[in-house]
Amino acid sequence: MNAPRLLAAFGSGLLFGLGLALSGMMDPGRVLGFLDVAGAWDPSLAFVLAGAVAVSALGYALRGRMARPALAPRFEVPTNRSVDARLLVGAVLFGIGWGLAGFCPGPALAGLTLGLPEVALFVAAMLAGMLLYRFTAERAPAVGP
């Protein structure tokens, strides 16, 4: 990776982590309060999510006006738009993990900087799940057309 791309990646990660910290996404209690819609619901993270969607929408709109990205040869945009069992199972597992632990991957990785044992345990479990998926996906028969 060349120096400008490395600097851009570092700056983006730093900005992302700072945003997660300032928004409260690294606080599992606050996240669980947001997910508890039937109890003591804390709607404040809805604004964080709305802001993320707005930034993403702006990025997609700008992408349509650019021939190529500033630091890459082409845009890497997913082309698969189908909803299949694999996507649904992944979404369910993500939601269960988020609801049980109060962390999703980005805030958990940023939360490692806090040195909290529960964050390290979550990240270790997340990495184990990724390895398990890779191990089983490579051995599973191909499904689909």
The other form holds:
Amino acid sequence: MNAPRLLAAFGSGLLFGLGLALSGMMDPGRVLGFLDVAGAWDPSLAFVLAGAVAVSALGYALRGRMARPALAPRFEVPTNRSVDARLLVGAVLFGIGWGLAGFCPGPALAGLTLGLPEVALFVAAMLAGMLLYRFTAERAPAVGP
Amino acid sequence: MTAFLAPLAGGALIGAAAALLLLANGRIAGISGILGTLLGPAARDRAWRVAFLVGLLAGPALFRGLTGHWPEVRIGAPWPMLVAAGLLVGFGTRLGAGCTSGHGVCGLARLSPRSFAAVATFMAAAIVTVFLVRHGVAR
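And the form predicted in complex with the partner chain, for comparison with the form predicted alone?
Everything in the complex follows now, all chains and molecules, and the chain you saw is the first one.
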């Protein structure tokens, strides 16, 4: 693993965390307001996904013009296109958890920086859930999104 | 209108982060996958995942440096609910091979049918869950 690649990964994470902080996604109160379509619905977080997908799509469009990534030998993007039960059951479980606390993985990890015990507790439980998956249901090789 | 500018700009930064990781390193910016793979036995490609996560944690600190305040984080769920939610998010994102970033930001951008199905499913499950917690028979 070379230094430019590590620096690019760090830079991507930093941009991601900065974007999360600016967007409002790190605030579970706001996330739950977005998900509460039957209450005082706060649609603003839809703009986070819209902005993110639009810019990300530019990146994926540029990918088509590149034989390989700038710093790596090849693109490692999932090729699986079949919607199966594991995908859907996993998405349902994730959605229930997201709706209970208002945290998804990125904002929860970024939120650790603020030093709140509730965030640390959620992240510890999330890591436990990932380990539970690894020891009960994991099949190799892991299938990406 | 200004209420939508920060979410839109923050979203654009998140999209730029995903584009950077793809075009520089050829990788998907999916948080649950980057984190979950680190918990696995394979030592392969650990370094860039750690570098990404260190950057992710530094992001809010950079935000504070630029704006003078931390991002708002309001947590209403009691501790047992946070634990249950964390377990479900951890297990579910691994079983479903992605979360809001991998399926949402990256999967939708590359028009993955799996990601469209996953996003529709976890959004629906989250909306139903919030409805039941806030407006359900328990209240």
